[in-house]
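Here's a solo chain for you in structure tokens, the form predicted on its own.
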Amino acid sequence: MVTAIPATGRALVRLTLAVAALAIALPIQAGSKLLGTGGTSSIEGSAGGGIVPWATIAGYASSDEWSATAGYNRVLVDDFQLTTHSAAVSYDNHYELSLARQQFWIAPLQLSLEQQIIGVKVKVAGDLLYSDLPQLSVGAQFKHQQRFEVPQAVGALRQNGIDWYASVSKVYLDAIWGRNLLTNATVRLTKANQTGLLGFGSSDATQYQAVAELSAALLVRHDVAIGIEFKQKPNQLAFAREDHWKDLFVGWFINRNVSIVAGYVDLGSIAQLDDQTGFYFAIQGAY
């Protein structure tokens, strides 16, 4: 069963589609970043892959330029659906501010959870393309679980939380069969259960935990990438184990204004329901 998208979600969907439709007709924007190196809108709103934030800054803005993006993400697995509507602005290829609203549909319970995320990211060293030093960015995601009665009932300690992370990304030109390769490694400090959808911490886990997140994407054409991601998860709630997430994806960067990503996801066990596998879809409009 698919729940109705709330009014704010519908507004963000319309914004995403409007930006995408307008962008198809626009000339490619100025900027020195290669096609695809702006990443896409992740499920938490930050620029990156589908489930992992990268060191990349949203959009294609270069020095002293602004960029804006709007994204729509959908994850469909056996017993759950996750929908994210997001928007981000960036400046000078150094600073990023993102907003995201997540809706998590639990089919066996006929219940929906919602989370809001405000993200900030700052590039602090290196460059994705133009230096020997990989690009290093640091970021924070401020998360608010809006229906805490369910996470609280299964042992979550708090309704709000902050994830802190550092990401290192690099594009290697002519790396494999003459194709460009992007790699990313992220270290995250978190108290989140299922990325915050089931609240934060527990009576047995009150401290931050460090987890690793990895991505790699090969541009098989200048506008098409295939990739893989891994997201390590903490395991804090006694009532059910929390597995790591993985995905395989294909991204089509139609131009610098529109991208579409689709893939296969394996979310493992969620809330005692095992083998949660399925598909992922995302569309991003950028200007």
The other form holds:
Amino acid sequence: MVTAIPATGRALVRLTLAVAALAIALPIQAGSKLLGTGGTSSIEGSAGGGIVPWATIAGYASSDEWSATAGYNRVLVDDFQLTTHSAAVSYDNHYELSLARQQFWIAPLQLSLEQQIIGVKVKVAGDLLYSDLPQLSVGAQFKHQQRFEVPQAVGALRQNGIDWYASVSKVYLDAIWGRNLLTNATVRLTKANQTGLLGFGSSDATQYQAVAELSAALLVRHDVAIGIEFKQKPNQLAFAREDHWKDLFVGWFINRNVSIVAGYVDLGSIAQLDDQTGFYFAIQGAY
Amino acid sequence: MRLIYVCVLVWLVTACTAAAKPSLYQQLGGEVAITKLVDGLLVKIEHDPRIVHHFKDTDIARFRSKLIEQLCHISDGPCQYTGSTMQESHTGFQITAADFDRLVQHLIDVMTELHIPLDAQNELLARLAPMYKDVTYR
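Got the form predicted on its own; any chance of the form predicted in complex with the partner chain too?
Next comes the full complex, and the chain you just saw is listed first.
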């Protein structure tokens, strides 16, 4: 398993863990937003849950403040592993810029694909906590599959793609059993096959498709959220069926600098390999 | 059979009466807890250089008593709030979203330190959150 992570990856993991340990021991003042209200780093680098970008803006920057986050995510299913290293900066709780590098390890082929994603997100209306109107953000993810040979061989049309999305997020205070409930709904326009890991479009599918992505998380404590996500996916490659993704997760915001997420994921069928279920883990550092 | 119905009915009525939820004021811990809450909040404000400047011309004794009164009133306690409206009392202060966030985080931290149950904390937050629009950027 570990051999799938290159040496530089392992060094980064160690560095991340060391920084996390330091931040837990010596918390530093991040921005002013309430604990957890930036969400966490999703697998595509944008602030959100695990697999869904939310309307939340990364980190703890409130008005006129800056924030930076770094994330490390792992998805481990039967025949695949997805590793994401990401970083994001945000300003004013309105603007988010994120960078992500995804390594997609295909165990049966003993090879990994690599995708880079630049994400931008802008909060345009509402507020996560303080207004009746949910927080509305719009965003884009500029994706580039660096090793296009395999996606091309299975029918993908393009190496690059842009996903456009709009998300609404809202925390309902005192919603269920006296606990706060976060809900998020995202509509994404995409041409991506398996989120771009298998390239973009196909000879039969050259147009954008609209997909829905949903999350709900109950804050059982101020620092612990238990949630569920659903990510609708297009199905464009003739060689294999693509399924919607689902996950269950527990997130713990240890303090304003470190959060960790663990979960169970169901990615369905990927590249003719069915029932890809397994584990999800993520850690985020925030300043 | 009839007796069973009567018994069930009586049980339901008494259960409902017994289960009548205490007021938020009672859940928070009444006057004692609200006073501790406000005093704890004042300490947090005093030690937060990012927001303490908003209080430099404030009559802290009056602020304290009005806030106790307001929290008592908003939690359905036996008090009438006699202070100014939120809009009036914050006009000219230019309270930012960051200032508001910091105060809310302090409030949560103090409630947690006082072991106020989470459901009571969240209910109070739900009642205070709509004040955001009256407090900020005035």
